[in-house]
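Given as structure tokens, the chain that follows is alone and in the form predicted on its own.
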Amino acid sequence: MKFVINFNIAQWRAWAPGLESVDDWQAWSRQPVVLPASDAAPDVSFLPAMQRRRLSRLARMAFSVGWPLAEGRPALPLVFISRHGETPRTFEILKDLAADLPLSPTQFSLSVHNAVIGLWSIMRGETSEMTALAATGDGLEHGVLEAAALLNEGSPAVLLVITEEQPPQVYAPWVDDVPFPYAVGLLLTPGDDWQLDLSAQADHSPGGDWPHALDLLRTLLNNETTCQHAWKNRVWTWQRNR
């Protein structure tokens, strides 16, 4: 199995605790390190206070990278990706269940995987097609496939947002692929500046040192022309053509 898709990355945004500007990310990309634990959250002061209060940090991260990319585009399909989703919120719900406490309908409704795109649609008045994906280690690439399909159907641009929250410590034995909270937003448009190939291999390939979205960010910032991500029996090759 092998196929190829082409697209442009028109703009990008990223956020992590202490990494907000392009210069911040440029410095990190040259010497990537695991960031210290932090409760910092991105600035979403562009939203009314009543709306901000409902947003978890994961949602704030998604809005902080996606909102600037969506400005001036009244109709913009969205592909939202998160492997683990709202783990802090769902863990609090599980603790309430274990303690026989009444559950908050609001907390539950905001813990589901498509809550972020629902909030995005409401706050932006956006009615374009939106998809929430929960994929494995190559969720970024599956999101790009979804975005490429929307571009192929005639969308002039598609917003892709991938974000992961730091799970509660109790999940540490099972969740080891979130070095720190992060969000990356990509504005994808038709074109052939970038090429993404998928090929299959028989042998299992270990994952890289960083989540695919952060590794792609390093590729962008370091002006590299290619990067390769292997997950299980899938090998994804990103190629910059110009």
Second form
Amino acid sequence: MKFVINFNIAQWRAWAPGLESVDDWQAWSRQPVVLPASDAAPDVSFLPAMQRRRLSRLARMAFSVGWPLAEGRPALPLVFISRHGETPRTFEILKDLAADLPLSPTQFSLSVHNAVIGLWSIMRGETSEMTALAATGDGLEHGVLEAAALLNEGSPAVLLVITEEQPPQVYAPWVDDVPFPYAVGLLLTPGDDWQLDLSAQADHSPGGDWPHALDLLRTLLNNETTCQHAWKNRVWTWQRNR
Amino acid sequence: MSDLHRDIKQLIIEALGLEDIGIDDIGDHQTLFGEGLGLDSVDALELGLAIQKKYGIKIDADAKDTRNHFSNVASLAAFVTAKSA
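Form predicted together with the partner chain structure, per the form predicted on its own context:
Let us now look at the entire complex, which starts with that chain.
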């Protein structure tokens, strides 16, 4: 089975600790490195203090890349992608549970996977369709697929946000695909600048060095025309047509 | 401002993550929920939990007068004093 979808990447934004401007990302793309551990969080001072106080770093990352892309675009559907989600919050909740302590209602209500899109909807007064997905290592591509379906239904644009938080140290033996916390926002529009196709492979190839969303940034910034992301038996090929 | 009032204000700020507010910004009789400080229902649950933890008292969420105890810092202080007695 082979399938192909087409779309344009109208704009993008990305954030990681120490990487905020296009120039920062340009430098990283030329020579990608694992960033030093950091508690830094992006600036979301465009939100009122009462609204931003409960936002975790994951939420702040999502808002910081998504907000500027959504400016001036009312009724913008959102596809939110995170494989691991709010692991710092869920770990705090689990610690309280293990110690027989009552759970924090705030932590609990914001630990669910669609909490970020719920906050986005409330803060922007946005009632368009929104989806929160947790795929495996190829969440970026599953998100693009979801966005392409929305474009095909007639949306003039779809916002795709891919973000991962650094899981607490205790998860280190099992989670090895988050080199550092990051968020990437893509504003997708109808068109055929880009083509993404999926093909199957018999062997499970090892994943690439970088999460797919970060590797796509490298492709964009280095002006390459193609990149390939293999995950398990799925091979996704990105092709820039113009 | 009594020590208890001060402690409760500090608890509100810390438990609810009110990053831009100091204890002097919260009046003893200022309404906490809705109008006034502008806290919401999740804050009510979170504050109830914080009060129970800090002062070792039980709060019955269904009791009719619980809402009154949470109307401002002064009423919360009176409630904590009565419960701890």
